[in-house]
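As a starting point, one isolated chain is supplied in structure tokens, in the form predicted on its own.
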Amino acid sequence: MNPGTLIAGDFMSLLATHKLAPVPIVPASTAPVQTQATTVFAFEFAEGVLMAGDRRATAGNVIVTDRVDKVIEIDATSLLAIAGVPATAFEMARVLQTSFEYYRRSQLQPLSLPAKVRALARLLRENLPMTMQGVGVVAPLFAGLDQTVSPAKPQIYFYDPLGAQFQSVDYVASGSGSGTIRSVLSFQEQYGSPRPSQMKLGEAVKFALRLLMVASEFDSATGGVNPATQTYATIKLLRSSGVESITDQQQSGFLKI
């Protein structure tokens, strides 16, 4: 596409006729020891999709903090969990935010799931040198509504670092626990009862905060869930409805359950 060639409503193709980049590219020779967070994850439960991350950050050995929100909303009706490098996802999310925002209001009318998808897409291989140097990698797993069934229904994407999307059936994980909650929801939708699919609110969020539990065991860098520490989960719900988020509080109630 010729960057001085402005297509109505995309905000990105707005950045480029500026020569603005929406995902700054510095090489450099050498790079610092980057933050990374992890572990996200997804899955389809009775009343939509769940996705959830833990709160850890960390800077090779080191735990930098264990307040971050791994899981955004984008709008209304997306949903974006990063793993990897929080800088580059966080300025993506700001991004898609303000692109999606922008073709709503600019063609009277929300972007549709198939171009939200694209659009993470793009970002991630527009971020393809610094993804190549070892630095600013990003998986990330998007969940977005589906408008064109009634009612509409959620759908899980994930992403490799160079951009590369595909579509979910059940569940997802992303980041250095994903391995081990990958396991355990295979295991489940196979042989449990409930399967994660057909799991009321109450039974998904106690799964999901005993996932995190399970994978902080095998992984230092998942923070996991302490409810002695007032230490819980990053979670949000889509519905057909649209997004909703579970609180802390919420949280500790459910796995009392």
Given for the second form:
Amino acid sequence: MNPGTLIAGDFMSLLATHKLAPVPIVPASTAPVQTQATTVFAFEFAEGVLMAGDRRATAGNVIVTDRVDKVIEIDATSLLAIAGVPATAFEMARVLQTSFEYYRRSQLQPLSLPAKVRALARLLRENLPMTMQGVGVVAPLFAGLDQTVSPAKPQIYFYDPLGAQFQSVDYVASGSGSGTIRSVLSFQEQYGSPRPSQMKLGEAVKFALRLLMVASEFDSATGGVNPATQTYATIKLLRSSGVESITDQQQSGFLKI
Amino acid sequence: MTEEPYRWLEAVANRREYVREQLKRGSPAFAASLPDGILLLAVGGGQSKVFELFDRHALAGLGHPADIEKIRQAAIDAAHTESFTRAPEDVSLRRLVSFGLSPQLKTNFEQIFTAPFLVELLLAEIGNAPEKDLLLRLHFDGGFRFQAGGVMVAASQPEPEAAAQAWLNGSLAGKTDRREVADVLLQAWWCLVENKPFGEGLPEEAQRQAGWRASSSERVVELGWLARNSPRHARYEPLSLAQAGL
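Could the form predicted together with the partner chain be shown next, to go alongside the form predicted on its own?
The complete assembly is shown below, putting the previous chain first.
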């Protein structure tokens, strides 16, 4: 992009005029030990979309922390779940947060859902050199509101690390522990009663917490849920009215039902 | 002209007169700090006059729509760049105006061969407590004045603005209800646009209320609310008259 060109409402071009690269590409001769590994997922439940993630970050076989929030509110109608290298993923989230709000405030209208979905795809494509080097791989999930229908309908999208975007049907998962819970989600969707899409809020939150418990049984890089140590997940909902967070206290309450 | 100091001073004085004349029919804007948030209010003919700038910041003003738009864009660009390169908490009204908007307005006003900005503006920053609220009056020549909390008026002419400000300081003292405050601000708006005196001869409250309702019926009353306690980063929300209880 020409550094002098400012596209109305486009925060990336505003950054370019200041010669600020949002996700700088810094090639290195040796790769550092990456902080990564995750289980994040989203599924449709009766009242909208539930997006959840464990809270563990690892570097190799070292647990770095069990207090990472991998499900991020991008704006009042969008959620991002990050899987992959946090350094890149958190920066992408920050770029999206600022870009969406910048567009809404400067253009006096919200960015459309397709434009939001493509904005993340663009960041992933721009991260291609780091992805190819294997030091900055990000495979996120995105949920946004389709406001062209009434009431607004929550939609789930997932991406490959090269930036291809796909709309999900019913559920999606990403990260090192995703294989396990995809099996559970698939089973529950086909044979479960209720199916995830029929679950009420309490059932959906309890199901999400149990999914993470199962994932952590088979994936050491996924932090589990342990009420005894007050370790819970990050859970956010996207309803037609917007984003809502489920607190640790609420999760504790739903687990007891 | 610029090599002769007297003629330069005269040219600047002429510009001031020109801007005031152009703004004469502008509809005033208001901001009031309340326990639960900051209320911004303006009445327009269809063009927006109250805007969200950033998470905790809003703007209201009068003047030429294109000039208001330029200032608004400049403020939004600066706030979002600052937020991205540092943090949202680092975006402050004081820095935004002192080092950004005010110098630009002053430079533009004193460059006598360019068109001046036809604007009178109010900016607001919500704090964690009412005493931390910041209201700012920004003039077309770059002059500005900060005030912690309270109420602030932006009108096209200095004398009526000062009279309305003094009356509102007294009338809103102790008032905390948003509906009540919006009603009083609209009464002040009506008095300003109808050239009613704020001292002796001020119409009765019922007349003022009937007055603003009649005068605003063909126009758009814009209300902006910066909420003090909100789970979201973006504290601003536009309100309708009905939402404000009017």
